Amino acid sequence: MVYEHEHGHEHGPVGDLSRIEAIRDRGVHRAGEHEGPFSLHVVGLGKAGANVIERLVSDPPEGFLSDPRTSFSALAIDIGDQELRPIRESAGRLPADRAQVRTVALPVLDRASLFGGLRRYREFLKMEYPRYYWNPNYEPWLPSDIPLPAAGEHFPRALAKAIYGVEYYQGGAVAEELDAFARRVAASEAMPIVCVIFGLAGGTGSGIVVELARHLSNIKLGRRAWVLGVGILPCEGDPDYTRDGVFFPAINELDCMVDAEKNKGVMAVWGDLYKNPFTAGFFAVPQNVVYDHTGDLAATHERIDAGLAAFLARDNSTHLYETLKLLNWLNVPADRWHPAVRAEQGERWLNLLAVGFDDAQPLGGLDLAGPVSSDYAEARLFGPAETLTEQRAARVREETAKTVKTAVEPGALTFPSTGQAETTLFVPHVSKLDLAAFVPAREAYDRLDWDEKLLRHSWLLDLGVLLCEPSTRFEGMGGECILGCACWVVVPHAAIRGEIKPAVRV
């Protein structure tokens, strides 16, 4: 059943279940003749983000830039140049008139330059946002004796944020390259889709992204373009420092950014420049679905990088577009449905995108703490025509159903292609509490002392807020003030810690 109101288009099925069935049975999220082509623009942060760009540039997937109206931009940012050099060496393989590939190696500033810039931070924020509260108690958020690692070593999130921020606000190369990137997005003849890729358990990427995404999406792009966040989840084979509790503040900062209700609690105190910058949503990429079979971290990274690059860029990003369209279709309740609505994200803002796995092997737990409920799940199967069998599709649906309880049977779409068989799996609407890494990260965080907790935070530190600690002024709220006054957020501390369960989706 559909609803029309006399201006030439349908408003879709009026019931939530029938709307989900319309995805599976009618393919309402598939790109029509009037949609596309699409131009892909990627920002890669830290080692994880840079490696995906390097893979995309050095070995482009089938159909990438095949439409002459499409263009491509990539901007890789890291502290130091080690991960960026291979990108520059491969960039020449793409057509120069339609591709722009840039890198920025943030310098490890000496102590005087770093703290000189941090002491001016109020000036920078006031120029950026007139409503900024000129806090008379402001001091740099970093301890003055913090060790400064060498380029290529691990950087705490709070330090990575400081290095990026000082360079950005003082007109360093990163500011110039963000401007150039934004101009490319705005000049796209084909519909632009922007992706910001980073690792969720490292220091540099997850420390920078909370600032850079705001600068790019809310300021330079004016929230006009679709900006998708893509975070790569922790892996069992990761170094020990990734299990030191850093994932807890990293995922909570994103939770208070992407979940619309929590985000309103941040903006109520700090203004709309802190509005969720990920206008297209947020994808989390599980790694253990690959690592469980390779047992090798380098091999896992290679397959994840290749699978993610292929999903984003294959067939002129049509698969990426259709998945975003599917997500928006699910996000808008049936009673408010309109094709022009851009939906807000709720507490189940995380959407799993599994790539690089062998669909002949068990899927495992998809980095989830246990079986979850979701509206829908969709697999996309690629490969030579003889590999796209109903038996293969049925096996993927069966494996998915072991972990994800969906309102209707998962979909499995097939796409003939050259090269080896590949599969992607999209599971929308899971919460941070559904992730296997969340509770262990919270327990590790709780064992840290105060200084260690501060270095694992990033977002809002410049405003004087330590997000994951309780407010010192308002009982029950989150965001300890580190400046000795009353900085906070209107978000219950129990919700930040995950001690309030999200509502059941299905």
The other form holds:
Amino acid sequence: MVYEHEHGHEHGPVGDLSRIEAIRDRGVHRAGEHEGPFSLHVVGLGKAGANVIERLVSDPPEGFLSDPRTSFSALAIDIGDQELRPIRESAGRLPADRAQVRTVALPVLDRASLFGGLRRYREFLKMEYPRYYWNPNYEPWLPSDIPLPAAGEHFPRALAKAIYGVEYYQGGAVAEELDAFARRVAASEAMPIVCVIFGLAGGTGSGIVVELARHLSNIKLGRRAWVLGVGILPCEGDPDYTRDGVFFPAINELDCMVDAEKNKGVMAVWGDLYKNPFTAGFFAVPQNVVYDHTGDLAATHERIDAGLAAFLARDNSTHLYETLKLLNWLNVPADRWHPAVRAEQGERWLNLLAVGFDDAQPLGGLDLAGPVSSDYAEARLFGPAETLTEQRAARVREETAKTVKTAVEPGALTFPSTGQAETTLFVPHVSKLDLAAFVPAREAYDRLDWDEKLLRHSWLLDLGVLLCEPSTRFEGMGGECILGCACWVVVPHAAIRGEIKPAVRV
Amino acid sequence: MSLDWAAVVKRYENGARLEPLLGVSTLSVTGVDEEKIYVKHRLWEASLSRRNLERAVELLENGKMTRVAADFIDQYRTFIEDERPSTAATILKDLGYLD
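Given the form predicted alone, state the structure of the form predicted together with its partner chain.
Full assembly next; the chain just shown is listed first.
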């Protein structure tokens, strides 16, 4: 049976297209009376993550904690205290009985303490996971002569992982605070949503997140809570050291975590503790949509931080919840749909969330390498009622359509609010290959020597795997063994390098 | 043909840079004595025991292990010992025992 339903095409009664139309036309992703309120819990890693928390705490958006049943937790973690102090200074502005704001300044360990901890790593992993293989060939993953920067300087990902791991497994402050954070999540009266925010092209945040997300989501929260990864994409105005190829291993580690097919290839060797910890999905935040107009990195960060904090927290996190619900709706094919079904992420696991931009200006390329196809896109427009015009909504739809070819015309929802007009744009289902930063990062990575490549990795290094290099054990697979044994992952090396094109989704 | 240890000593007595099975070279031989071959990786130093290498060559001769270097790695770990099996494969390939 085929239905013609008055908008220029016809399709079966419950096809994928009709389900996307149901988002736009019926708002099936909108929170109903039985849903909510929501409690937001945020982990901010490195400078980028800490700054978003600082913005959220110092200038809470409209509707944040307005429902007395909601609560809030924030945990900011960095190496050194520079970015964390302002968070503590602002934390008192939130109601003490419903908000917990904590910071952890990881210490720059001296060489003896650092390597002493790394030499014990097998003990730690065995305690964490009884199925851990006690590898007799284990060695610390850092060269013994690695320079140790001072707090506040740039830390390579491999070193940031080591500093975090040694502190975490030896019961340092970060372990205590993660426990406290997880207790708050579990005790939330309102449905908890956990967000882990970090920069995708730095060292500390992207180096720590691959470990911390496993500890928090898979171990401490037992995969019960929604945990969303939020990675801030590189910006054209970033300092040169961020264009040193680090984005290539960082995005690939996440790719092997969130893309279910690749993740199975990791779990096949290392076990289900390495299952994708981002149970709610992963958002990538483009910065050039703002930088193109400000031309100023500090001003860009300011607007991105404010826009992201507002999206996550305003109206008791209803906008965040509805966007996650939309994503899950899109992830499940029509022939398998049931409201309780949770879909796995595919190779198009990246979902762009543009914030902080001026919708009167061109959107630009959304940090994409070129136009992409997606199922749908949704803008949310905020501001005084007189600013929420159809003209404004139409402009956002038109700008979006220049970059994103959607199966159904993008939605534009309006929300009257006080304060200045703001817009967010959500574009689901892009792949790492769609990102403008991917190929240049791969080219930069390929120019590095072995030591430099090693230091830009993080995830699986403790298991002996250098993810982005070819496996020694199986030709064509990824994951060089750095221990001289046979550690690897069941993921094709070409898929890691992005030399296998993802299938077109729409 | 068993492992000719005298030839091993002669080949490695002054050290050698090892061609990796795949990827970038990070491994070299730093020395050899009557019991062990000493290797150095960018991240670690280790030794491979003569006894294990001789046992592997014996099984290769008897057709009980594969000469395909990549597949040999798991067999070495299973039938001989989990003593840097891919390093052992790299050495035995360098010595001409593996393809």
